[in-house]
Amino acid sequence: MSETSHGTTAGTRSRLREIPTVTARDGIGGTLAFKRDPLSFLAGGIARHGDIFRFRPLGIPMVLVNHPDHVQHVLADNSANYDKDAFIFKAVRPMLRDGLIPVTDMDRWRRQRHMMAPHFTPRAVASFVHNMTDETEQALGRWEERARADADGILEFTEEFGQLALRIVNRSLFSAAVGDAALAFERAFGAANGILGDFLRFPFPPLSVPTPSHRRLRRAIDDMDAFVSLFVDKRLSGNEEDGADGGADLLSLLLHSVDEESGTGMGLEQLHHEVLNLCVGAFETTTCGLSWTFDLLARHPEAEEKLHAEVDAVLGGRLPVFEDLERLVHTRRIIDEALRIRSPAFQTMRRAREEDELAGFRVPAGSNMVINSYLLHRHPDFWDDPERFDPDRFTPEEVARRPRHAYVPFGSGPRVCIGKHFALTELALVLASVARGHRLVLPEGAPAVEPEARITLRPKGGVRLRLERRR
């Protein structure tokens, strides 16, 4: 039971405590410290003030909440008071516009969500499983060829996983082989991610100011728009891409979606925004998720051996299908633990529309509520030895012992990530497909891969591994 109530009244306001504020005397630093290393800055604030504190980078009112009860209050119990008109979504809106990820208008969001949600249920995702396994098989062939051509056989797998993720999402969206266009999209998003990530750390000057980096951002967004328009325009004109799969793809489903209340479909501009949101969301989070999962697995041979035993027993050498997922128990636990330690979507925000009470503190209206799962997933009250990689944290018994909102890699509440089932299915199937015949091995003497806090939590410098066939 959360120790919070919804909203404040004049009678209760006087007894509420003020949220502790990071000051220069704390030794944590201010805006520049936040810019240099946001994760260390926030961890320092928790060490000094506990699970809730305020800070103001360049005068922007931020409140970090780092307790499952606080997260439940903001994302679920009182979600109506906490919208997405928050700083992080304002920063990405030039790229994602009015798509489902950043949209703030609740009526617009509700209409779009209701139209799109039926296409992202577990049953609906099952129709895209072949795309995931087939593209992984093709990727393994490319990786083997490149590994043979390289003297040490080591590949930079963050880039490889990015190409795989983009091929999967666009085959599911457009029934199309994206080819070299995927590389252009990946480069454009990489540029946008870097610029917007820097802006999130140090929001100056405003994005409307035409600095050289902001002009590069505009060009990157134009390139991503062109990528999406290529496929949408071909579908609308009736010119299908060569090599299209049979059956309905996500673009067809979205084109024929109808709002139950108004009886109208999705406008072309909105369709473009939603397709771009799906491309960006599925590409980037899956790229990071696969990179971190295989990096962690390569450093923990016991978990890898258990994975191989399970994959051999369940699959018997064949490619996985959707019905195998419920039997790939350890596979799923590996993914859950990787998402705990290195959540790609490691940070979200909500804006307090009105003043509120949270755990006895007064939350001022307009506060940007920061939920950082990198830190939440390390809370010592809920995670023993939190830096240790241990998939058995996700046995049913262990999960039942923890508050639900101690683990939120996809958010929670009404605005939980719509692509959650697609992402978890894709991660599990790629992992199992690779593990049935191959290993990704850590090169001797390889250093630890540091997390880089951008819009997502990326592996700094990429993940370098060697592809080997299993004996």
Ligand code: HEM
Given for the second form:
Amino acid sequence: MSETSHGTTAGTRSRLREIPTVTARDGIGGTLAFKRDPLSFLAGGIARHGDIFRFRPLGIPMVLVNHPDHVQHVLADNSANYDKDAFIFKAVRPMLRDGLIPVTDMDRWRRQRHMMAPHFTPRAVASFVHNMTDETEQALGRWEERARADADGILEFTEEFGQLALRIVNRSLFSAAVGDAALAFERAFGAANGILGDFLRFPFPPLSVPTPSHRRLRRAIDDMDAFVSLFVDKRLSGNEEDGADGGADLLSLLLHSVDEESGTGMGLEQLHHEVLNLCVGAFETTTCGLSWTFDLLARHPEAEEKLHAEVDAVLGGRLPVFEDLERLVHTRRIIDEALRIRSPAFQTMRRAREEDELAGFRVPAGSNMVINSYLLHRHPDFWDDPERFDPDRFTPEEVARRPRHAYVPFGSGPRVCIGKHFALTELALVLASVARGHRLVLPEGAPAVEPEARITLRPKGGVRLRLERRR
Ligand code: HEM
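So the form predicted on its own is up there; where is the form predicted together with this ligand?
Starting with the chain above, the whole complex follows.
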């Protein structure tokens, strides 16, 4: 009897069902419909076939899984059989190289993750709280100034949140004051996100072909690399002004790390890639998270009123500190709900290393398992009226009623987001610090902001809001 290391045998295989396949009416293997609108295509596939189906855009074997049990199997329970040698990570590799986000070699991943993990524990994150509130205060000063200069007082906040997120992560992990360079990084990432987002929908021609848009991608990556070099080179040359307290930060840890096997350091190139992965991982998702949270709040006055009442009661006008977080209960529920309905990192994939059994279906080796949290977070079996914004979905009783893997904004299993505590703390502190004295208000007649499926789920055109002082 032939047997794979992950448990399908010739005997079990014969009783396994084949996964339903999207047919030619969607273009060859779903190629055209997927290119036009991937979210609608996948939602249509779920409506026709249920929680698991196959499709082959341009011949790439994909399997969408949309049930919490399937997600748990792929990301957590049988994660050893599902690696990151999947299509989406191949697409982002020219940008992220072999950094922590896409790395496939699990020994290398384990060493890197183990080394960085102590900088992301709740206790480590508590030491970044002052950076988070201080940067938000400075940002509020900039926004007030800019709003005064604008006749309507309206700002495009997505770009503003991007700069805030970058300043916070660089100050916290690398003791770097990136200042206005943040804008250049933000624009370069925006260009790369657009080009790679298009490529994910229709992966032709290959990225190695120097089309005008692929050359733009190359330039955008060069600009992101230059941003990282700005503070890594300064630290290497030992003459930086802003790293005075950087003795024990993550950058110095990476610089002095020694590979136990080879006895050598990680090498400057790898160091550079790890720093870039952290900048990208932290910046874009948090930017989308803040943008969607404030957009949703501006459209839901009852949630905003509750937020203001809580912030006033807990903070009494002062800036939040770490100990306040456990009492900012409604604040946290608003964030959880925003990350549900507009999950920033809304898609990921894993490659099935070997044939496997999943819920009675045969998963062929080499399948790209697609997990789409935009759709999973709307699964009607687990979410009532899923388009409704309702932070009370996250009361402890409601959370306990759902399977854990019905909600995965930070992923799950060994490759769960390393920055989860960092991000949740930052989002809550920015929200509370702003709500202490300000509101971001929807301009009269503002249309709904559409989600745009790129690598991340961006607000199309950014969120435009008016900054007002609270009365
Ligand atoms: C709202 C904010 C954030 C969201 C929604 C988010 C989401 C995610 C998700 C879903 C994954 C897993 C991807 C997969 O399994 O394929 C991930 C991984 C990762 N995230 Fe985040 N993230 C956020 C913030 C951050 C922050 C603040 C940092 C760093 C400071 C960060 C760094 C990373 C890294 C390095 C990985 C790869 C981890 C590994 O494979 O070991 N993220 N993130």
